[in-house]
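There is one chain below, alone, in structure tokens, taken in the form predicted alone.
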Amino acid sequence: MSSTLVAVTGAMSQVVAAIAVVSGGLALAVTRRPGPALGVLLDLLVAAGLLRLVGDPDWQTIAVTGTVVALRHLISYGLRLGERSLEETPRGAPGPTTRPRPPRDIVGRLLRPAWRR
């Protein structure tokens, strides 16, 4: 793989993890919410993951770039699982008043893209 492209690819996978935090923070300061705020930072790290694999990948950066994708679905999963279960509680209620269902098609739903629901 030519010297260049790692250089460019490297740098940029950089640049894009910087603008993620950038990003996330602002996302967080606009909507007070935790959850679109860290889908964004999470987002975005995964795209500069994605930089860092056209380069020259070596099994360190496959397992961080794997890793950081599962923990974005991990997160994104449980923040949907929260929000549903306070959408469920009643207003002055101490907590939900009925169990929230457990979802039938994990897989499906890890692997859904949030913007497709």
The other form holds:
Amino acid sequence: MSSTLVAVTGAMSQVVAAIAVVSGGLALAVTRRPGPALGVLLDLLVAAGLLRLVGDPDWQTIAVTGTVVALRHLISYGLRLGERSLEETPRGAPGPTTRPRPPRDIVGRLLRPAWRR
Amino acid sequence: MEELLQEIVNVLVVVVEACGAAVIIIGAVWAFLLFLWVGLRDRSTRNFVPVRLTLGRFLALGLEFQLAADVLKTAVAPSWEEIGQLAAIAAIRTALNYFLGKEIAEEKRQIEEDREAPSDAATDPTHHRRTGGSG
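Now show me the form predicted in complex with its partner chain, since the one above was the form predicted alone.
And the full complex, kicking off with our chain again.
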């Protein structure tokens, strides 16, 4: 009974991994943004990894699944952080260090330095 | 008596793990169909978030079943190696469940913010300037 379950879930994990690749490719083709596509791919790959853990897996399977899950969270965290920083910066707005001073301001500072005010 | 208990627990573990696996498989296939539908119909990034939320809920539910099977397995775990493997699997599943819960909360918040954004934009008279409404 248990061996049948392991065989079925093993086969289904491969199906889910294939679904992950197709869905990730579709998301990339539709949105043209790697962030959401990678998120979709990783979510479904985690589902495939969970199916592989059903039954009595050996140490190698446990270690591989644990590493994949940890990597997946690291990548997702990095992606979310990157997206958030992109959203918080207005498009086309220069940062504080690159903003050029207006010419009138520069001339004013040259003619009337701070110590003369 | 002990052997009978072991037999019963083994059958229960298989049944509960099968339930968890079924939930995960159904969730993955359902999410795949939704991804296809959303991808081919709407073609926008925003609509992928609710689908990922649905998949996350299915995964969390499947994980709960699998954790229940782990708890049942602790009733009969004769060797130290089996106990170690069980602990490793339970740790992975528990950590995943915790992070999935956090992700679901985060994505829910994002969906609610997206819902609120259009109404804010409609009441804000300067919205068209900020979003480049001239084009």
